[in-house]
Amino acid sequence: MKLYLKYASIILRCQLQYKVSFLMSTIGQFLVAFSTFLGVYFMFNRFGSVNGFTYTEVLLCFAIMLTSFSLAECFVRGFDAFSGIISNGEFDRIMVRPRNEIFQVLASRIEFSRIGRLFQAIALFMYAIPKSGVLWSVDKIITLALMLLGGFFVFSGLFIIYATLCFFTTEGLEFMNIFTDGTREFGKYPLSIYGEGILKFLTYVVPVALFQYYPFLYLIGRTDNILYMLAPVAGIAFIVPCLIFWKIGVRHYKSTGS
C-alpha cells in the first residue's frame, strides 16, 4: 500500500503540471455526470414515476451506481488502457520486473480527473440521502457501504476482464464497454424497469443487479429480506474469476519482442 500510495501521488503529481488541462478534465467529467442527471430530472417532471419508483429513488440509486463506476474508472483505469501497454511492449518490462504485474498495471494509470464524476455523486447524494424516505438504521448503512463495494468490484472486474481479453486480441475490444459504460447508463434506473431478461442477464451474466437493483430495494423498504442486502457480497466475488482469467492470459502472453 506504501509503495502504490508512492506512485499515486508520483502520477498526481505529474497531472498537476498542467494545471489548467487538469481543472478542465474534471469539469468536464462534471457535466458530463450533469448532462445525464438532466435527463433523469426531465424524465420524472414529466412522468412523475418509474415503474413505481419515485424521483429521489432514483437520484439514490444513480448516485450509487456514478460513485462505484468512478472510482473504478479512476483507480483501476490501467486496465481500461491496457491494450496500449501491450501493443507498445511495456508489458514485457512489467513482466520482468519484481512487483506482481497486476500491481504495477494498477499503478500505471490512475485518473484523477474522474474525480469531477465523483463530485457529481457526492451532490446527488447529499440531496437524495435526506429526501429518499429511507429509515436510516445500521443495517441500511451496510447495505449502502456494500453497495458501492460491490460495484467497485464489480467494474473493476469488468476491466480486467477487458484487459485480459488483449492478451488474445493485442487491441481491445469495443464491445466491452458495452459492460462498462453502457451498465453504468443502464443502472441510473433500478433495473427492472428495462424487463425481466435484461435483469436476469444483469445479474447471472454481468452482476450489476447484485450491487444495485437488490440491495436497492433493502435500502428503500421494498423487502426485508436479508439475502438481498448481501448480495453486493456476490458481487465482491465477481473480481475472483476475473483473477483467474488475467493468470490464463498472462500465461499466453507472447513477448513483442521490442
The other form holds:
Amino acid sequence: MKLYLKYASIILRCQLQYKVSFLMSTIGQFLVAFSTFLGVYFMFNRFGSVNGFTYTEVLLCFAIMLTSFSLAECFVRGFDAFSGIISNGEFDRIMVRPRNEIFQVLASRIEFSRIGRLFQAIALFMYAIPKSGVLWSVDKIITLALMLLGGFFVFSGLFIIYATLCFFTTEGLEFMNIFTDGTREFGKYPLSIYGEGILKFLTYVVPVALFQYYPFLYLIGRTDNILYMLAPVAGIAFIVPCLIFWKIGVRHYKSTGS
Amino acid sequence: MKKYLSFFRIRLINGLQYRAAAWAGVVTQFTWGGLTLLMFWAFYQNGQNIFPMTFSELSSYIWLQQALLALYMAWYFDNDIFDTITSGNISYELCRPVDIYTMWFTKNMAVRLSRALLRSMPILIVAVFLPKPFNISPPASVLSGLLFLISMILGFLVLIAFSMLIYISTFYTMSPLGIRILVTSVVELLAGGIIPIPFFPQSLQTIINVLPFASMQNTPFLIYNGYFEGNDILLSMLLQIGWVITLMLLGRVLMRKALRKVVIHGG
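Previous: the form predicted alone; requested now: the form predicted in complex with the partner chain:
Let us now look at the entire complex, which starts with that chain.
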C-alpha cells in the first residue's frame, strides 16, 4: 500500500507537469460526461418518464454508474493500456520484479484526469439524492455504497479480462469496449428498459445488472426483497473468475521479444 | 490536382489494410446501434404522440449513423498531422511543392473513407433484414435518395473543414490533447451524435440547426428518412454549402497566418 501511494504521487506529479493539458483533459472529461447528461435531460424534457422511472431516479442511476466507472477507470486503467505493455516488452520486466504483477500493472498508470468525470457524478449526486424521493435510511445508504463498490469491482473485472485477452492476441480487442464504455453509456438508464433478453444477458453473463438494476429497485423502493439489496455482493464476486482468467493468461504469456 | 489524388490513393489503400480491426468495429457499432434503438423504443412506449418522427424513420437515422460513423465521428484525428506540427517535421512539408491545407484535407478524407468503406456495408446489410420497425428502410423517395448522396458528401466536407481548424489550432497551442476532447464533446452533442437533433427542445433546435454542426451528419440523415421535405431540403443543403465555403476559407486564412510565424521545434 505504501508503495502504491509512492507510485501514485510520482504519477500525479508527472501529470501535473503539463498543467494546461491536465486541466484541459479534466475539463474535457467533465464535458464528455456533461453532454451525455444533456442527452438524458433533453429526452426527459420531452417524454417525462421511461418505463415508469422518473427523471431524478434515472439521474441517480446515471450518477452511480458514472462514479463506479470513473473510479475503476482512474485506478485500474493500467489494464486498458496493457496491449502496449505487452508489445513493448515491459511485461518481461514486470515479471522479474519481486512484486505481484497485478499490483505493478495497476500502479504503472493512474489517470488522475479522469476525476473530471467524477466531479460530474458528484454534481449529479448532489442534485439527485435530495430530489429522488428516496428516504435515506441506513439500509438505503448501505445499498448505495454496495452499488458503488459492486460497480467498481465489475468494471475492474472487465478491464482485467480485456487485458488478459491481450496475452492471447497481443492486440487490444475493440469489441470489448461494448462491455466497458458501452455499459457506462447505456447503463445510465435502468437496464430493464432494453428488454428482457438484454437484462438476462447482463445478469448472468456480464453481471452489470447485479450492481445496477436489482439494487436500484430496492433503492427507489420498488421492492423490499433483501436479496435485491445484496445483489452487488455477487457482482463483487465477479472479480474472482476474472483473476483466475488473468492467472491462466500469465501462464500462457510468451514474450514478444522486443 | 494529380498529386493530391495520389496522396488520397495512398492513404485509402493504406486504410483498407486493417480488415480485422474493421470487423471488430462492425460488431461494436452494430451492438451500439441496437442498444440505442432499444433505448428509444422504451421512450416510444410511453410517448408515441410526442415522438418527433416515426420509429422506422428513427431506425434509418440510427443505422446510417452507425454505418457511416467513420465519416462523421468528431473525435477521430490523424495523429500524424499533430506529430508533424509538434515535432517540427512540418519544415519538410513546407519544402514540398504542395499546398499543405489541401494535402491534409485529402489525407483526412481518404482515411475516413477507407474506414467507412470497410465498415458500412456489413452493418447496412444486416440492418436491412432486422424485424420492423428496427430495420433501415429505403430512402423516402428516389429524389431524396439522390439528394441524400449529395448532402452526405457536403456534410463530410463540413466535418473535415471543421476538423482542419483543430489541426491548425495546434500551431498556436502546441498541445492538441485538451482542445481535442473539449471540442469533440461539444461537436458530438450539437451534431446529433448523442441524440438526433429533432429530439432536442424546440427552442434550442432553431439555433442548433444553423450552426455548422447540424450540417454534418444530421442533414443527410434527415433527408434520407424523409423528415426533411421540400423547402427544408433546399435550405439545409444551401446551408451546408455555405458552411463548407466559410470553414474552408477560414481554415486557409488561419493556416496562412500560422505558417507565416511558425516556430520549428528542434530537428
